[in-house]
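Next up: a single chain in structure tokens, the form predicted on its own.
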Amino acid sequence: MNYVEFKGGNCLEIKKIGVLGAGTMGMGIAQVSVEAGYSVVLIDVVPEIVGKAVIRLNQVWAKAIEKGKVTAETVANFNALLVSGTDINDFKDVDIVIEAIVEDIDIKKKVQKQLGEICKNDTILATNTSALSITEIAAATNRPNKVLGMHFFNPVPVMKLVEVIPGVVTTDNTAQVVMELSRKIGKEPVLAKESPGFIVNRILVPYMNEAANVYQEGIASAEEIDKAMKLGAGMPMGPLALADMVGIDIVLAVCEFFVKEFADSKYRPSLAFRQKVRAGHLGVKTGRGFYDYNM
């Protein structure tokens, strides 16, 4: 049974997980949830995106069969646990919805408000934001005490960390349920107080931003900057390659959010980020960023 028991005898059981957004993050969240034995409803408003996600998941599982990591019977069970579609009303009977849509607070507030109206009264609403205010998002719903951040890292099936971020009025029970759920899907959760960027991005985004400044000033090429940080600082990936993987538009948005929230110019985004975004060079997802991935 997948549940957490609290002092006082209250028991909240998570049986069915909703995932909103079938892009890279949502697909990964759905994958680890299904593989942990949960029933999953994967929804995206764009039919092509959710269709591609299901195809990609089956490709991943087919390779796992070839490598002897799972059996065909196991994969058949995974597919039996996964329901996909485009109708957000299919979340009406899930126990938690993990929203993994665009990093825009106005859109997230609108969607979370809608989820609160559709879902059961005790359904937990989680957002996979990388930096935005959980409290502000929660305030748009009819259940701010059951809203919190559940920040996964890319690629979800590989990265072990999940940051769990309660808002100002999120109950301790809600946070505990999500901490335990994170463990049950194979992750290592850390509880973080709400603050722009939480833990990882609060530290990591300024690091990527400063690397972009070094690039913009012509001090070194992207290749040399990344090589220096890997060999000199022991980083597994260079900061500009990391920005490409995360998405330069996302890194830029987080920098701008930090400037707004902290009112501190030290977070001012590099001109290099702005120019890349204006050119549509967002990194791996567009085939070009600080590096060319079409070669």
Given for the second form:
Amino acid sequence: MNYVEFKGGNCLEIKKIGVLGAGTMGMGIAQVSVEAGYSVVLIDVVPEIVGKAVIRLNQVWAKAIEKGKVTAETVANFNALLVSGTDINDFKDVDIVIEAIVEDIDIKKKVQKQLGEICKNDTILATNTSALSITEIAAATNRPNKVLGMHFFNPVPVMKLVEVIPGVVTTDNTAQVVMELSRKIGKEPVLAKESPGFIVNRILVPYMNEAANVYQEGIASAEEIDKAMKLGAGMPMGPLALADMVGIDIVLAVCEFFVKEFADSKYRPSLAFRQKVRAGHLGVKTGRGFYDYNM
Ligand code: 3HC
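Starting from the form predicted on its own shown above, please give the structure in the form predicted in complex with 3-hydroxybutanoyl-coenzyme A.
After this comes the whole thing, all chains and molecules, with the earlier chain placed first.
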């Protein structure tokens, strides 16, 4: 076993990464990990999702070859580092699993418990939750001291930040290993204490929610709201386009979680979010949200 020295003691060196969930986030996490030279096992229980992710990754890399950013040989190496499939038993020899599945605490607890039973004793279990309690997820496993939040941002290949969130009993070593891993895959980690939404979503989700209220009240159109925030507040994209990109279902779920956790109505989700979700207009991923992406 290889160990590297950190301030807090000896830590496992990550060589092989498991990514569970091949949706937008999981695919992006697998991409940056492979590009940084790690062996990656990408698993999704739905064969179509994992199949699509591998096709999409190769489209991204084909574009990168066209732009002269990488060679065909490098892309062949990326593919050699990537193993994909549908069986989570394939995680048995990974050093860390980064779970990026549906944002549902009961499902996450069940899956993380299963991961604990499958993985080696020293494997770290990370969750890419947007807002949920790390401690609660950790407590469902056989290794709560090796469970933590590793929160990436969409689009993963572009956004530099990773929030690293230890739970109540997570060891310093575990957090240090994940901080270091984040740097090695080209990200800037920040350490955040466990609290609903951590840092970014605590601030960003109420911002998107208020934009949806402004839309719902008919104060301005989606285009005008987004234009106003881009030109008036220097945002890289407007809040409603951002909600479409993140997924309106996810933003709504985080608002609902905040209302419950903080017992504070200031986080009450906008009716606009509820109506879009009820209509199945979840944003870019369904082709329609505040904007129509099929046109
Ligand atoms: N996937 C991969 N790469 C992408 C991408 C995507 N979805 N979108 C853009 N890029 C890449 C482009 O290929 C381009 O790369 P290049 O310079 O090497 O050619 C680069 O990003 C810039 O792209 P564009 O010029 O087309 O677009 P912009 O300059 O307008 O940038 C953006 C696009 C990066 C999405 C920018 O608008 C932005 O930063 N938006 C804010 C995103 C944000 O706030 N994300 C956080 C959401 S919250 C979250 O994820 C947490 C979760 O828990 C909810």
